[in-house]
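Given as structure tokens, the chain that follows is alone and in the form predicted on its own.
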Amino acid sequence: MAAVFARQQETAIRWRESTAAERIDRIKRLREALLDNRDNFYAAFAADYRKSPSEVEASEFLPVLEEMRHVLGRLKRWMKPHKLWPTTTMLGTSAWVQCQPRGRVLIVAPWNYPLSLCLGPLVSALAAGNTAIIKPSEMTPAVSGLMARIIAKVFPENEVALFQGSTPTSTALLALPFDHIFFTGSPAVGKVVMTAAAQHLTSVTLELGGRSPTIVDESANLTLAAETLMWGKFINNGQTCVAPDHVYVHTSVKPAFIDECKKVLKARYGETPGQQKASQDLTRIVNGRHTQRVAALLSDALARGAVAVAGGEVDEAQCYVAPTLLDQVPAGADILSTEIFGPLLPILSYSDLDQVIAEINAGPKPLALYFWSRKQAHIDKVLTRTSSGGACINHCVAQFAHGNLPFGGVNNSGIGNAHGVYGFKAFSHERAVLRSSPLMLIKLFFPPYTLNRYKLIRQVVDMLRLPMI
């Protein structure tokens, strides 16, 4: 690792002069290699956690290919220096912002979307002109191994390299003085990454998680809310960082909302528990340890008085947890204080929107917040009085796929943004450049400070109190 990291230094310096055409060529070669291995990825995802080809296409290939398409069509524009007007005291100068590659970057990717969350940031890093070292998750060995073979075929190690392994591998990589680290994972591990980065004053982008609350008010389109939420919650079997974690439903519509959700689950995965377990459209939990963790959350909630109005079946040997809707979940249940990352959805009653907002604000700022309503006053209130990385009105999860939106968290749920131009900027240093001309107003501020010069400087300072035109 240290040898590869050292060899990337010369490349990183040389790539500061790389053209848009050169960067575009690297991304296109990666795209072709990815598509050439489409069927191999189907097999790898099936081996790691029985993900269906349709879901591989929709949740893994689609985001990466959309990111590539977005970058390829806009990169030349993003790379151009951005000229700026001079401010009052800078008359006689010209200025611009020049985006430079950060240099050598590290991308640490998670297991839940191992292809999308590994290659998506890599596209942004390549677009910005960086070399990269990638550390995928050891919990999806088939997908990680296939990505390693593809990366090795497309790039020499002094440009892009991928290292497989567990915690010792990550620890060794984090000890190196990278120019930027892009990490996707839990807040707890994010703190470890940030601590390691601080040793070298390395900049970071942290795409973390946290509990993403959802609200369905009395005016909501319940059919649309149920159809969309059952997709956003149970795609990848709930193993999604922006999946709804719990739903506050207005008391007056809660029974009807639950009925709509149950209809959707039966239509999509099967009428009976046996049919749902046999469904090819339900991804499995990634491994036995995570299955036990999700099962423990379910058992704790049921033991405390919660009721499974749908689902509730668990087969730890097959890493299977059924899509489960939980009603009457008591306040002390563990499931209400942790990121679930599985197919369990607590449905909570509310009658006062202000109280829901207060509960959301009492916890760490979430990565996402979802609100179903047809009342603009309610929508404005929720958006104004809460804070989250992103938000959707009458939708969920889809903000991740919008290439013109910044994707990221806030505080506990993340630092920095990704996707599109925001990903390009995350892997770029925005260098401020100022160029002088012989006629510089700033000469007025040079010594010696005679009385006349003092008066002139003071007049200039007093002018700054006037409003801008």
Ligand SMILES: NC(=O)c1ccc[n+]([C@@H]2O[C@H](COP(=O)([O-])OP(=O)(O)OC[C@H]3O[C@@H](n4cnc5c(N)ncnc54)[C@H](O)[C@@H]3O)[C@@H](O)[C@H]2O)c1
Given for the second form:
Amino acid sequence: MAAVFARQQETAIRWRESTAAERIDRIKRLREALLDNRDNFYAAFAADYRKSPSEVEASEFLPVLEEMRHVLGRLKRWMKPHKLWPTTTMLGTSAWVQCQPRGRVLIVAPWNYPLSLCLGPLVSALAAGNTAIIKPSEMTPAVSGLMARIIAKVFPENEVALFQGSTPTSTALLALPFDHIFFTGSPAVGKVVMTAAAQHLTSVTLELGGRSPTIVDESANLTLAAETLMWGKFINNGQTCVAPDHVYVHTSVKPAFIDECKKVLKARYGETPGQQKASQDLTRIVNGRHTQRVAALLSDALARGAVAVAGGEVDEAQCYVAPTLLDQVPAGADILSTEIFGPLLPILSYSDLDQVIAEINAGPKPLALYFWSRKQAHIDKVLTRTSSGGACINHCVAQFAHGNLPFGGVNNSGIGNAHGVYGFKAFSHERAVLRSSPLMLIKLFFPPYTLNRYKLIRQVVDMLRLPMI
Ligand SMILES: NC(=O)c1ccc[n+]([C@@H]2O[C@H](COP(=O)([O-])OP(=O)(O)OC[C@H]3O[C@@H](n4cnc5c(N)ncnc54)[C@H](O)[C@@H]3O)[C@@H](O)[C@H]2O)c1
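Which structure goes with the form predicted in complex with the ligand, now that we have seen the form predicted on its own?
Every chain and every other molecule in the complex is listed next, the one we just looked at coming first.
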């Protein structure tokens, strides 16, 4: 891989001059190859974790195709130098921001949305004019293998290369002096990536995880809350970075909310546990190890007195855990202190919104925060008093799909943003360019510092106390 990395250098330097048309052509070739392989992807996703074609379309193809469309329509504009007015002392100069490709970039991706989280960032990287090396997850071998074949067909290795493998492959790649690393995965591995990047002072975008809290207040439209929350929680069987982890429900509406959620689950996946298990719409847990991890969270909660008001069935051999709603989960249960990443939803009661906000603020800053309410004062309070990568009001997970919104975390849930122009900028160096003229004001500040010159500089500095017009 070091040899491929070395060969990408010549391309990366040449691509500094690449035009919008050339970059668009690369993205279009990738798009055609993806669409030519639609059925192969259905088969690969089915083999890896029985993801249904509808979810492959909605949660893998759709975000990538949408990203491509967004980029193709706007790239020319994004690439144009962004001209800026001179500030007071810079009168007589012109200035602009030139977005340059960073150069050679590394994209390391997780297993939960293997296509979307490898190729979405790749679209941004190509739009910004970079070469790329991709390291998908080892946990979805069928999808990763198919992507490797497609990438090798569309791009020579000195442009885009994909290396399959687990931690040793990542470690070897992370030792190389990339110009940018775009990592999606857990906060724990995010720290490993940032430490490795620090050796070369490589810039990073870290798209991480953590627990995303959710609140349903007494004014919420409970039908809407149940419909959207059951979708965001159980799509990909809960294996979603922005999936709601636990939900605080106002005591006065909790029984009605649980009833609504149960109705939605039955309508979507089947009336009985047997029908739900047979549903083709429920993705499986990615492997035995993760099934055991999720099953252990469930049995710990049940052993401590939690009640499964829906679901609760586990078949480890088939990597199956039913969509499960847990009531009366006691403080101290493991499920309340770790990212669940599976189909378990603890439903907690609250009567004081300030207390919920205090609990959220006591933990690491989440990737997402969701609030169902019709009270504007409550919405304002939650949005101003908390911090999270993103937030939705009366919806969940959908913020990921909005191409004009930045997508990213904050501190423990991530650094930097992806998607649309934010993704383009993540993979660009925003170079500041100043062009001077003989009339530049700053000339008056050059030495020798005579008394008059000193007085003039001082007057200009004093003038800066005046308000901007
Ligand atoms: N913010 C987002 O956009 C986003 C999206 C999806 C998943 N996630 C997060 O990803 C996590 C789940 O995915 P995962 O289990 O694949 O994450 P992970 O951090 O275990 O692995 C991510 C990638 O890093 C590699 N890796 C693992 N250990 C490594 C190490 N020690 N050194 C170098 N590389 C290593 C893996 O091979 C994989 O390619 C969750 O925390 C989830 O919230 C975040």
